[in-house]
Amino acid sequence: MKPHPVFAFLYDRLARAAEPWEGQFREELCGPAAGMVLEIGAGTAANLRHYRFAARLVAAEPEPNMRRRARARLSEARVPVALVAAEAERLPFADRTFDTVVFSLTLCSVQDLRRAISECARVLCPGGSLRFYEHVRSDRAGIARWQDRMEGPWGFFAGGCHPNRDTPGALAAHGFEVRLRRFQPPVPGGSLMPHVIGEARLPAPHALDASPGRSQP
């Protein structure tokens, strides 16, 4: 689903309103990211000011209204940033380009979860780090059933978001070794939207897809 221009406005407002409690998780996610860093689905750039050690940050966002708002926040960055138009499932970067890839509330809304993870693996350098902060399918059966019921209407109002995706399971299925912790956001209805934050790595050696390299960021 292609987000309406109003969605970018509302998303940005919600991200700013959540910063008092969410900022600590964004800092945990982005603060340690080092080397050449790719953030996939950068949205309105709520994470920019939390990067400290990146040699260079490439912020990829496919939706033009989101990019417009992200561009207005580039002055908040403490590291060199390039804002590019790119989809998670079709990254215009060569194999093994990035030391770190970051997903922040993104994998819930990509059209093809497996392909997005595959593209992430392709552009990661050997031994690279995938850092993620996502809301995911509950590990409690009763709540997971409610998430399944909510999926259609939630996606309609939330720009194609899927509240019931088992993102950690999808990463593990691709071969990533996943470390994470689960928590509930301190907001009304937070139990219906469990979050995870963590890191995933591919065991070495890992045979990446042999697709031809593409242009550098």
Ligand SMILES: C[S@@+](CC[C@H](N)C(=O)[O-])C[C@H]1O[C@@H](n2cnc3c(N)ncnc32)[C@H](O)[C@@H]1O
Contents of the next structure:
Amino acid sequence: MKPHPVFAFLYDRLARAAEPWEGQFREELCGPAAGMVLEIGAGTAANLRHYRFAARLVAAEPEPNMRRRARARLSEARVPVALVAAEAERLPFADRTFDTVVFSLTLCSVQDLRRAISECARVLCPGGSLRFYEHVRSDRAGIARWQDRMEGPWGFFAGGCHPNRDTPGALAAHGFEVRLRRFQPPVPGGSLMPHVIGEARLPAPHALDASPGRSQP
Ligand SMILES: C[S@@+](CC[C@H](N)C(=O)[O-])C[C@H]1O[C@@H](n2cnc3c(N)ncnc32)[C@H](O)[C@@H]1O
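Could you please show the structure of the form predicted in complex with the ligand, as a counterpart to the form predicted alone just displayed?
Then the entire complex follows, led off by the chain already shown.
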């Protein structure tokens, strides 16, 4: 991944400034994350202090400047944590390694959304939980069109972010059962950048096997 020192600096500032309203969502996202936890695209580690129950947290971040800033915050962690260089599309972990995978404002930025979701499904244990906090494509047609027009310039200034992704739709298309809440962030222009917070799980294999018309092995 190409280094983005200026974006890492600005993003860190913005994330710290947003903490008064965003902290509650980071808490809701990470607070319940339990067992072996993988956060993908951990950025400058804005979520770190919100993890309470993880037996072990692996924070994966491919961008070196983000990672350097994250490393400086590792002492804030209340759980054992390892910071690693890794991309969502190529996770260096064995199948079924994690109980929980966390995405926080990251699925908007990955290069290949489908591959990132597929890798996440691979490393999750059966019954594991994918927890997400993301900004997504608006369900209002006019705003979605505006997001489509903004995709190029926005991505240029915002580290390759795509403001118009239907991330919940992509999770559902992969077979995840998705539960989420939509909200507008309480900032100027918040309606242009709708957010979702929620959880997704893959149905248990035996539930699939028992479905009508499905042949047994
Ligand atoms: C908007 S920042 C969010 C950072 C952090 N998760 C947070 O909530 O503050 C997006 C992050 O995704 C990372 N990212 C971009 N492409 C990625 C990829 N293919 N795999 C993993 N992380 C990626 C970026 O380096 C950046 O740290």
